[in-house]
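Below, in structure tokens: the form predicted alone, a single chain.
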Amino acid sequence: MKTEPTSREGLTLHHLELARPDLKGMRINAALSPGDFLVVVGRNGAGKSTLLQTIMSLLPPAQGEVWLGEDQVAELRPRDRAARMSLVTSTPPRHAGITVRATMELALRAAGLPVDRSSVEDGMKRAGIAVWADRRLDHLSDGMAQRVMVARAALQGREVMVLDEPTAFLDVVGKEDILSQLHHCRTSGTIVVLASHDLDAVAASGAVTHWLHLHPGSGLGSTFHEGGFAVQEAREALRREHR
């Protein structure tokens, strides 16, 4: 599928190749508009966390573009990015004494913005996490933890959130958490990213629009679907790949 970079508002990826020498010759192509949940998924090794890392301009493309509307991302100023974009990591950080109302306040520092109080306690009650705003993030468990990170890149990076692997180590009720906060974040018009092994939690979310199958060396090393998530057909792909 070809995908020109558009003037529309959406992340484009065009002609994407990462810079991976295991991963020479993948070419990926996407588009998305906001509001868009897009699942990316493939075996270990396939790429996931490069592609995006790649996104967020954390590591540079071998060859191609990632647009955020008409603006390339690997063009915009850091902290013009951090105020579009955010990233959401497998595992939160632990910084001691940092209370969960600090944690929200240095996303907006992050972007630029002013520390608002409103803002901050608005993010907190939207994510659910409003009980636990004086409480040290190292005080909190792995679940409760992650939580208040999207919560944290939903006030930071309000156009896209990206997000690998955020659900990883977490309980049932904990991943079912993070999913409905992310399907909150799509439905206000946030473009989520997310790479995950956790096909059932994810099918499950019923937030997913698009999702990109990562292959490297089959056909062109991905394929883009536009729709909701198959994954059935999804597990049978991956099945069938020998990494």
Given for the second form:
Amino acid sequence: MKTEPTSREGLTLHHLELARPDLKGMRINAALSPGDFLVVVGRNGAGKSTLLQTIMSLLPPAQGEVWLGEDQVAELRPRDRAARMSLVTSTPPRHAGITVRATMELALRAAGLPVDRSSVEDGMKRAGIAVWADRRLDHLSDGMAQRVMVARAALQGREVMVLDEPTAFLDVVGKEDILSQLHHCRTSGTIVVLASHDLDAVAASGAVTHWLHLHPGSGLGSTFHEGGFAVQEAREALRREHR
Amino acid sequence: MRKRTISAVLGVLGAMLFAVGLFSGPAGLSPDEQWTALFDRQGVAGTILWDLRLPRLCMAVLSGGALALAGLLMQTYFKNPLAGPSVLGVTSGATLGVALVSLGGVAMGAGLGVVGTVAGALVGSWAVMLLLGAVIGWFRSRSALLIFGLMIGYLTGALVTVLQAGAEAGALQAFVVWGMGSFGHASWSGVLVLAAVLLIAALWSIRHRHDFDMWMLGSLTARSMGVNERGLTYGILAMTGALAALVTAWCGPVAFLGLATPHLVRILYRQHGAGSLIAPVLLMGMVLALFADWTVRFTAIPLNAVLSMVGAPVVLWLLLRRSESTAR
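Could you present the same protein in the form predicted together with the partner chain, rather than the form predicted alone shown above?
To see the whole picture, the full complex is given below, headed by that same chain.
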């Protein structure tokens, strides 16, 4: 496996407030270093997806900033941002007829990297999807397609991976596969930000280093926890919310 | 390899159809006459070759390429394999625009002749494209968009009927003949304008071919991969609107080419992306249009009748096959 030339930098959410009227007043602060794994938890409608899209600068914040090292993400050119940060959504692509291999090639193009065969093969091997290389995305099951999307993201934005409930439509094995894939990304220095309702599966993966609890309207707004994911504590905190 | 072989076969087929179209016809010219006329442009043979057959063939080639590309762009943008300029009402919008100018005698357009027709078609198709772009977010299901397009077709059809009812006999007859579709009304100026627009649209599409594939992964994913959503949207809306409008203005509302061509390419080439299909789709559209025009000339069946007889079964077959394999 090749060593990667990119110098890795931390991700900082600074006094971030989301641009959705019902989330007004929810301040979010967080600081992550390379190799950190953040789980974002919160009830339905707590703003998890909005937060993730704001981190990616696909939505503007109401206030505050997102920093990647010395750069403010909102000021990066989209192509430059794509080379450093990647996003996986909860729904796998269902209408794309390109092959798994072509999808991985797109990741390299988005990252502005040369599209060479060995990087694509390496990326597919690392994610354990090489056997599907020539299959069409729309012929894969949701679980398989989602693993391809995670592999695509890992190949594209190597500094930060943002994932919005990537395991929502998957069975137990699919969930484990994706989480171990993310664990692997984390150990190679990528910052992983994952929104999930699957508290047990996430905790079982043993990968999590930080968690962020979004509870708009409760006065506190959000709580950033450092040092491991306490699933019991998270569950209690979610239960205590009066919404 | 397979891709190159098929392209080569299509290319040869297209060249043959072009040659047959150029050197045969009801005029009964001898091969010698035609060959000399091709170079000196003199006499009756020169007029037939240079003012009738060549512009007609060029118009067929360009229209085929234009509609096929428009179809591919729309199927990509709407992530819907059944999208196409005629299915989503873009052609209907252009038809209404033409009808307003040629039948309704909209004050400005009436005296402008072909420029008025083209302007009417452009306004009509762009209006529908803008409408489609604006409402796309409302539709959760893919069939809803198609029904929306169908309804636009009915609405514009009703307005056209109203215009027809009030039109004078000469204008009405010309409009009805135009509506049957034909590459035979072509002029060199039309050919040149369409060629220029098709060239721009093709180059733009090739430049953005990877963006199209990223777009098919999902709009949000595409944006996270650096795709400029607004640029892509306006680009596709403008290009497809212009292509469909220009073809409609000169050749009438041509059915099915836009919808069916990308599918034939997918089946033949066994490629199912978006970006890699641009060149094959252009080629296939050109060959299909030449073939359709050849059929029109030697059977005297109007163009839209030919295309519908071939196109409708193709679409039905696609629908049946699709519901079998991917029920999602």
